[in-house]
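The form predicted on its own is given below as one chain in structure tokens.
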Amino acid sequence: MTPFELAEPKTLKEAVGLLDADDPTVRPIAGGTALMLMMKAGVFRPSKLVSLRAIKELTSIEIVKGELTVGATTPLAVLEHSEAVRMHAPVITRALRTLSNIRVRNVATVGGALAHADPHMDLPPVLIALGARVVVQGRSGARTIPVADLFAGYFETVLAKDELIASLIVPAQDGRRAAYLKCTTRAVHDWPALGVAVSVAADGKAIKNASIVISAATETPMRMSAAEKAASGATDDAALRRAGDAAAAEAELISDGQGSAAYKKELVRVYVARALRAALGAA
């Protein structure tokens, strides 16, 4: 690695002030699980890294006015074992158990996982299905962005170079049921070929409305609006399969090391129906 300067601010305001919108070699670092690999490979050569580890205001987990608020530098392992998270949105807890491995989860952070914008990550589709949003802090002030609108492309977000994710907010679910399923071609914690997150409001066994999001098979996490429409009113397996067919027809899929677009199309067809079924059966 080439030499670089390391800054360790104590407050969020100080950290934002150290970033430079005109200099792409100045970057924030939280857990660093992805950034350090890029540096070791020579893909990224920073002139300055702004460490966020000493900023205590970014590490809390709390319920505020019925909403779950998570500080951006909260490690994923802390999120995984949080009772507040499990009670508020148990699908997050379940998804984290197979997100990479415990070594990564001990270091990687919530904000970093979102800002990195890797389409294979497990959390973004789950958070989109739950209607989550992030609070972003920049020199000009704070703004709130739905997680669904955060990703601009492959490894790209809408964040400015001098903006930081400060917190994640997951709204009250009001009895909605959620599930996340993924298909990996190797170990369960490996990069998925497909991730499917769903959240449904149901009347008994009938789906009133559904939020369906797929990832890993696409350049960014995608809401499946046609599949959501097809799932509305579904009460049996045949209807759930029709929602899966609608998702397969709608999805814009990519080929990569986890599989071809044609293979992933069949995965979407099967896994959307399975995820809806799992959500209906969730407590």
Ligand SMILES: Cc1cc2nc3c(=O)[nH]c(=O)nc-3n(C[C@H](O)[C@H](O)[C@H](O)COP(=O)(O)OP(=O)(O)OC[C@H]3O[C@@H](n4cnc5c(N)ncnc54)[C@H](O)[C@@H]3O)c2cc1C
Contents of the next structure:
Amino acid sequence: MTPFELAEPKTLKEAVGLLDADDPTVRPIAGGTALMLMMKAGVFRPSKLVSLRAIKELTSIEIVKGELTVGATTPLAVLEHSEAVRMHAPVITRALRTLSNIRVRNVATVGGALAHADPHMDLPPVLIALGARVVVQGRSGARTIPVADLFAGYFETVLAKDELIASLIVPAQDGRRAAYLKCTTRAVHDWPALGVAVSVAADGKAIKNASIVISAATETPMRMSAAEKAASGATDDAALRRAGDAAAAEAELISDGQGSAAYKKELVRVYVARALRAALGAA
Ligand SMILES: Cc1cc2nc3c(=O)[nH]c(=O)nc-3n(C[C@H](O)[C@H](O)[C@H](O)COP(=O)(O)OP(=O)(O)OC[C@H]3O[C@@H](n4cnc5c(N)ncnc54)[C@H](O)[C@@H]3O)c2cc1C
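Any chance you could show the form predicted together with this ligand after that form predicted on its own?
Whole complex next, starting from this chain.
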């Protein structure tokens, strides 16, 4: 590794001030689980890292006006064990238990899990299905971005180089039921070939409306609007299968080490229907 400067600001404002809109070698570092791997592999050589670890204002989990608000440097393990999170959106708790291992979850943070923008990651599709948004702090103030609009491409976000994710907000779910399924084609802890997150408003087994998001098989996590339309008003299993067919037809899939695009198309068909069934059966 080449030498670099490490800054350890105590406030969000100070941290934003240390970033540089024009210099991609100046980067924030939170848990460091992704960034350190990139540095060790030599694909990222920073001139300065701005550590977010000493910023106390970014670590709370609270319910504000019925919405779950999570500070960006909250470790994933804290999110996983939070009673407030489990009560508000139990699908987050369930998804986190499948995210890597406890050593990674102890260190990796919510902000890093969103800003890293690897399409194989577990939280983005879940948070998009739940209608979550992030509050982003820049030099001239804060702005709010739906998680659905955060990803610009493969490992790319819409964040400016001098902006930081400050918090995540998950709105009240008002009785919606959600599920997240992923298909790993090799070892269970390997990166998935496909992730599917769904959230449904339903009356018993009859779906009023659904959010359906796929990830890992696509460049960025994506909502499947034709599948959502097909799922809306579904009252039987045949309709759930039709939603799976619609998702398979509309998804723009990539081939990679986890499988070919043709193979993933069949996974989408099966897993979207399966995730809808799981959500209908969820508490
Ligand atoms: C062995 C291993 C297995 C893994 N398995 C999984 C898995 O199964 N599922 C899964 O979803 N993920 C998995 N991951 C990825 C892991 O979730 C990410 O590495 C982690 O979430 C990144 O968080 P971090 O706090 O460590 O980020 P860092 O490594 O510190 O930063 C990552 C990126 O985000 C930026 N960043 C960090 N915080 C902010 C912020 N607040 N605002 C703006 N930019 C910010 C950094 O500049 C950097 O570009 C795995 C990682 C490892 C090392």
